[in-house]
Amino acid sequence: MSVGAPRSLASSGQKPIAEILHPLSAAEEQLSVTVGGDKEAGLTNGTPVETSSPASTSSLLNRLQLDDDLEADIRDPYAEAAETRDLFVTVDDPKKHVSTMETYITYRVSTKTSRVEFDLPEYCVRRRYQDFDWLRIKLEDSQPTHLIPPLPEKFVMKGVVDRFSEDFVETRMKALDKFLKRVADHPVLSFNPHLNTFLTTKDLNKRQGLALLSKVGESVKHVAGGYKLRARPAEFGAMGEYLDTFNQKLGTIDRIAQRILKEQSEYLTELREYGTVYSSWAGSEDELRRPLEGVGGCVTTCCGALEDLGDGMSQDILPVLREYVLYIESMKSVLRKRDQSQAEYEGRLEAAVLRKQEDRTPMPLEVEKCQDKVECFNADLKADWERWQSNKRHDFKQLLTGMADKNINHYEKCQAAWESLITLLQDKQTEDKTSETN
């Protein structure tokens, strides 16, 4: 194997697993790379081509539509993934557990397989947030190549937020199931023995837990120690700069969407008393009962339609924000990671080239295993880049359309109550006049 500046491989997703010769898997055995033909994409701004189709709401289907590339969706490799799954789990029934040393919540993972890895078909047992926890830096350590989906955040502010309430444990729950989910749609991280271990073992021992690997994810940690990155290849330039913008744009969003479900809240504090003055109003005023009883009731549906509004932008829109920060950050570990596995490829490098010159010594095979690394480092962060945005371009198309389709559903209310408010006032009009004339 010559030596010489990093090659690009072939999408680790473009092949089966078991077909790849993984270097940071076997640290201590001399490894060979094969070149994939096929000459790889570069990328212009951080950002693949839209290839999935948008996920639709019930109300909204039959108004609204987006365009989608069908042709694109054809040739994405995770929409063909998706139909031969031979992995299922779910994460649901939250569960409050008191001792006197403490107070956790638990949850049910439940497990459906036909994979010879698993001894059984199906499997359920129950587990608290740190055993998630600990199942993500087990990831981590022993896939450092890869993209380790997030998980929600383990510390709540005091006073701020109930972390037994059941709407926080509902949004808990939900991101716990979605980051369990996409580890085990991941064609790399599904097969890994740490998620074996956490979907099927009744007592989960984190202390113990797994040896396999975990010298590979702290050399990854330590390495190019003493080396300084020369340049980032372009592409992954790219990468960081479309993470850097994507980044800045959710922080402003979700800041200024805090500030709306705020002004909302306070908003339907001032709604909700303002109705009771028009239904105490109509106790002493005979003749505008039914006018002001009216009133009152348009009111409590505005504040019921608002209050739904809100709970929508709680429950579906932050949450999906604020995860994609996360998934940020973790992109972000993964490109250091492999920023300090071509730090320590170049100065190796350097390094034999100076001694070569010196003294004619042939390359050290530590430079070809660390030109191995970089490689296997490229191809798997490409294949998780083109995973992510596919994933991504789903889910904000879901949340987009299912935004659109709240905010019509609440404006519709409130105008079906006012206009019943104007159907009520025209009828006591009639009767008016009727009364008069007689």
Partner chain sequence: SQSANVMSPRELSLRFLPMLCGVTAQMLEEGSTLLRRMEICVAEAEKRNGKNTVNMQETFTVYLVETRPMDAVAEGRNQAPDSLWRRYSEFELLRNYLLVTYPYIVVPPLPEKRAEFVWHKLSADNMDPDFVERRRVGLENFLLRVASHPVLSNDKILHHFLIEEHGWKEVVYETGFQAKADSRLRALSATFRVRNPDKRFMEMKHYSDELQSHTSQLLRARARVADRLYGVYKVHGNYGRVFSEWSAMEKEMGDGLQSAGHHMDAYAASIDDILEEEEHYADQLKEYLFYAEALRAVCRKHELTQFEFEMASQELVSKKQQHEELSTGIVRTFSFKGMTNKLFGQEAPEQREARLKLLEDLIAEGEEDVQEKTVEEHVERAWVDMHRFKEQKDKDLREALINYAVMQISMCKKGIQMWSNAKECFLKM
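Following the display of the form predicted alone, present the structure of the form predicted together with the partner chain.
No partner chains or extra molecules come along with it, only the chain itself.
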């Protein structure tokens, strides 16, 4: 398979397409093959596969033979992608631009790559949210059978949220960075020419053309199809159900996290007051002044640690939860599109069968094309679903571990403060005792 062209599926040659394994989908099953066997080291129609592409199984097997540590990550395609990445993107360095017409933020998008699709090994461009939106729309249009990662919310209420506050910009930037990384890690999307343009072109505006192709237009396209779905395959139905339930759980978790933040903030208010009482009492004491001031100081330190914890939660944890809700929305919309394309195929097939019974004409080409489209869609979707599941597992593992770490860190800070107080007070005690006996 040539590396220069965008990846294409095996042509429907000797075998019906439904029997040909999609190169992306069965990564898990293939890994259980005995080491050294290479019957999957190529497409089943005999075309050898180059080992430079990330998801090729022979490269996987090679690495398995060399590195035993990867055993733990065998079932985690996310880890394997990280090992063979040859396209690195980063979003950072937000800057405010003020012009007569508008004020907006741009971000620096840096690319490092060894891929031949790119002319240079490194790129550095500035992009604004609008540009990311353009990219996403282009990807959705050009890769309708794939799940496109979500962007952070486009619209913010001008009165409620400060679009230029450090926290908002920081949170948005992290989400944009995540978006771009997910696209860059996707074995199909990352080779999309629009991504290339986005990453390399200095001035994107000239290339955008109809940048305001809205999402409304898209959904109109689907509704206009008008075909009714007969029998959704069970696995896609299960996906839909999973997404609905998962959405619910995420909503609950978000609410709990917010409630905790609220309770912690009220606790913090009382704790601050509590600390000041110790300090004011210290003022009327002599021997007890130091211990009282010490306790007051510790309480103040704990207040600081608690504040950090709260900030960490609202900046790092809550936004990721919310972003997954958007991710679920994207996934559901792809499922709907799949349903649509299946409905269309079924509709046309039915019509064609009826006509065949009448005129004995052969199966029209468009029906075959529809069938191709559906099978293609199903295969892509299944592959993306696996990827999504694995990403989700990785992301939540990271999220929850991060949350645990923040809490541990908070307690460690508090513990250190109290321990140093005890040392201080006990030193004084032995000091006093020795001076008494002297």
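Treat the numbers as computed from the prediction; the structure is a model and nothing was measured. Rigid core (definition): largest C-alpha set, two forms, superposition within 1.5 Å. Residue numbers count along the first chain shown, from 1.
*Asks:* Once the core is aligned, please say if the CA of residue 393 is shifted by at least 2 angstroms between these two forms.
*Replies:* Superposed on the core, residue 393 moves its C-alpha less than 2 Å between these two forms.
*Asks:* Relative to the superposed rigid core, does the CA atom of residue 267 travel 2 Å or more between these two forms?
*Replies:* Yes, its C-alpha moves 2 Å or more.
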